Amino acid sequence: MRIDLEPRAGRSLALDIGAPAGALAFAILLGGIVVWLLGKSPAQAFMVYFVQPLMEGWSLQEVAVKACPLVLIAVGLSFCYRANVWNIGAEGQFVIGGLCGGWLGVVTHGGAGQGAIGGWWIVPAMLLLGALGGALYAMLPALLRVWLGVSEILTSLMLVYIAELGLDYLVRGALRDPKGFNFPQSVTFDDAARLPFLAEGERLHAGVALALLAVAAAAFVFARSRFGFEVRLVGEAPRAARFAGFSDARLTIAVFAISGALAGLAGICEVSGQIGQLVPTISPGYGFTAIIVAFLGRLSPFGILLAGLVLALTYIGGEAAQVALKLPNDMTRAFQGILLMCVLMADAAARYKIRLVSGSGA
């Protein structure tokens, strides 16, 4: 007796919607069991993680700010994953984007950033440099796959460590604040190098608007453009795509460029909006969490927006649980890992039917 997975003849809307919802519910159940094993109340943990952050205005803003990089990165990853190309190194592209754009904030410190003529261009230039840096860094695994057939999974993942160590080296060396008492950090950016806030004196910065714009643009591309059709066709029916004249190599480079650019844009939004300077660590793992966001959102731009808000809620709730319930911060990462496994299992259940085959019929 063995278990076979048989592809379903058709995909129903109920399965497409119910699979991620069921995965989230099952992950919460498993997380509750883990919390109970730690000697805490699962009901109280649920309130702290998922309900209390939605009860106050400031925490809602924090959820939106945390969701901003997750949504930007995940929208970019959806282009890769729909084309059946696996970019696992968005974390490195995020870091390089923050570093490239943040470099301009450092070199303009005390100059144009203090209000000299032309200071208005600094933030747009930082955003452009961040997106360009992320795109160029993503080209490395893309070109290695196209030219040499090297697995993009391994190369994109390994490049994460190079990016992180490169940032660490520079903020301890060439980009370190000379008046910073030898701390590994750059100068604090001038106001002209900071993303504008959407409300005076609040935390909600313009990067949130960029994330919403990216969602709308991706939805249009997938639904209305020839390129979106090409991405879907290459991912779902590569042989048919070749007969239609679509190039796998060209598409691989294109989707990696889009994915890297959005990850880099997320990086500079985090540096210029949230942090305000370059430091050794600018990400708590957004690039990896965005993989969960992409799949939980079913690779749909609007689904990714909703999933990004849910995962951002776990970050805010996890910080609150550290204080209120004395739960370790790693509990949040553990829950995100559980959620990813549940999403993958739910996706398999939506795509395939389980069939038991007897040994004699093998």
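Take the two forms, find the largest set of C-alpha atoms that superpose within 1.5 Å, and that set is the rigid core. Residue numbers count along the first chain shown, from 1. Values in this document were obtained by computation on a predicted structure and should not be read as measured data. Compared with the form predicted together with the partner chain:
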Given for the second form:
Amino acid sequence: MRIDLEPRAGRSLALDIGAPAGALAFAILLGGIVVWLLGKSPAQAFMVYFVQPLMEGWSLQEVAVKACPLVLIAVGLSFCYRANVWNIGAEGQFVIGGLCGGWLGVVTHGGAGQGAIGGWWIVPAMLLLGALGGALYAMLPALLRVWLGVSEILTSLMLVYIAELGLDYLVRGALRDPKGFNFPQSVTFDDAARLPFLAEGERLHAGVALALLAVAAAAFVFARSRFGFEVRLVGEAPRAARFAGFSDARLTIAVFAISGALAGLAGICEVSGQIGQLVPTISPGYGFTAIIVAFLGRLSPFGILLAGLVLALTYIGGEAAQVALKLPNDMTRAFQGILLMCVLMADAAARYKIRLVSGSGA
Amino acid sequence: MSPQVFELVLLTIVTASMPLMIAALGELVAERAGVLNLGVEGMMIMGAAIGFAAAYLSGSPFIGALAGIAAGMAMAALFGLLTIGLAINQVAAGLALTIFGVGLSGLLGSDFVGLKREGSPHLYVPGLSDLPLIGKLVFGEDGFVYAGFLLVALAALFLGRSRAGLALRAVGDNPHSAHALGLPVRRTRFLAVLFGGACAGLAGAYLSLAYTPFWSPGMTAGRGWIALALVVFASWRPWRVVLGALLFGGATVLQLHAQAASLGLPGQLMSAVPYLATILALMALSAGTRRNAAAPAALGQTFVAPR
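Can I have the other form now, the form predicted together with the partner chain, not the form predicted on its own?
Next comes the full complex, this chain leading.
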């Protein structure tokens, strides 16, 4: 038996929206089968994962807060992936961003540096440091690729491990809270170093607004700017882009800088908005989940916004399922992998007519 | 250093490099056919989980190894369906495979966390295995090591000296010409990917059956990614994979010894050595040769048969 692929003539809007939606439905079905094989009730799991978090105000806010880093990172990744540049190390850029920005939160602890001018400058400076740190860290794989032709896939991934170990080292050493009974964590930040909440007494922090801003900005860049056109052209028709005189090297560096900066920004938003101090592990794999978000959102900013909410739901639901159903956390991971595969298959179905042909063949 | 200690260090280097060597060899064959499978880590960890479970339940490391191979192949078949059957981007599909494999292995292996079994038996040839310095090194390894070197030799012969190997390389360098010549491009690629999965599964099984006597979630710890880098490091030549794997195995062992000797260097820095070494090795290699001259020309490109 073999599979025949026949390119479809054009792309239709129905397919563009239907394909990811179908993929999500199919992935939920497959996930249900896995849950059933584990001896739990798929219906109950579906309720816990996908319905209950949407029923209450506070958990809706939790979903939005979890979606914030995913959307920020994925918007950046969409620049890379559209240009056929494979930054898979956003997790490392996230960690470095959180570390660089968080450093300022540590050194300004207890009112230091706030004296006469006050603490108003700390949060903006932290965000800036976070974005800068992420962008600079992303320069390593970008420059190695441009200068030496080293595969950015492998270097960006190796740098994830190195970033995590670096954070671990500093939180246990130089940045550890001296009065923290040797716990591997930094001091808790002053209020001046915490991202403000969007409304009094709520969970939504200013990072959520930044994520929305990033979505809008990216949508504008892709639709209206020369740079956005360049990114799309290099990805879709590299030969044409070369004839047009667009520089591969410059673009590689630019998209790495954008995605690194956004991942770093996501990192510092998480540290300053959610955690409030530096700890050895600041990410439950946001940088990798954001890759799924980028593809589920079909590399378009608004699609990514929706996809980020969906994947955030799996995190929140996964936590609830651990408690309510004793489903291990790996279930969330496995489901995310299944989802990405379904999304990619749906993409193929939107691009080709797929036919199963009996008999053997090439 | 006494000869005994020296031999012991060499033995641990061989042990540490084996999973890298076997996984990299499989990936090398797949890449020579033009398929870049970033799912090595996922296939490997499934091999480790399934291999341990099967060995624990059956009591036989041989059955465990076979089960690990089967798990790796099943994952590879899934990858082949996506990238070869449906012409899906290989990078994205490979990442999906790794994410899926890490999650699924955690689910399937959760019942086996904390269980122990005995290590795999080592070869013992009376007389020869007792030779000083090289005895254990040459005549006293476990079965995986001999299987690994046999695989390298066979792959080198296959790729360099056989007609089918020539066809496989043609498919990897220019699938369109190969197709025009009547070579079965997609079947060749699928088989190469399956071989890669089998090797990754075996490498994973080695980790949970011989390298350590237990299974723990995430135990591959990036070895699948290092294996991917090794293929580049080896310029896509089987015997150079052996050299590269021994170098990396050496770096790992050195790091463990340095940690034990407490040189005052932070443990995290030592743990970062394999990853730093990977980046440095890729840099050195790229600086030394013409840009990707050795890579299969059509590596990573999907192939859709013209109609």
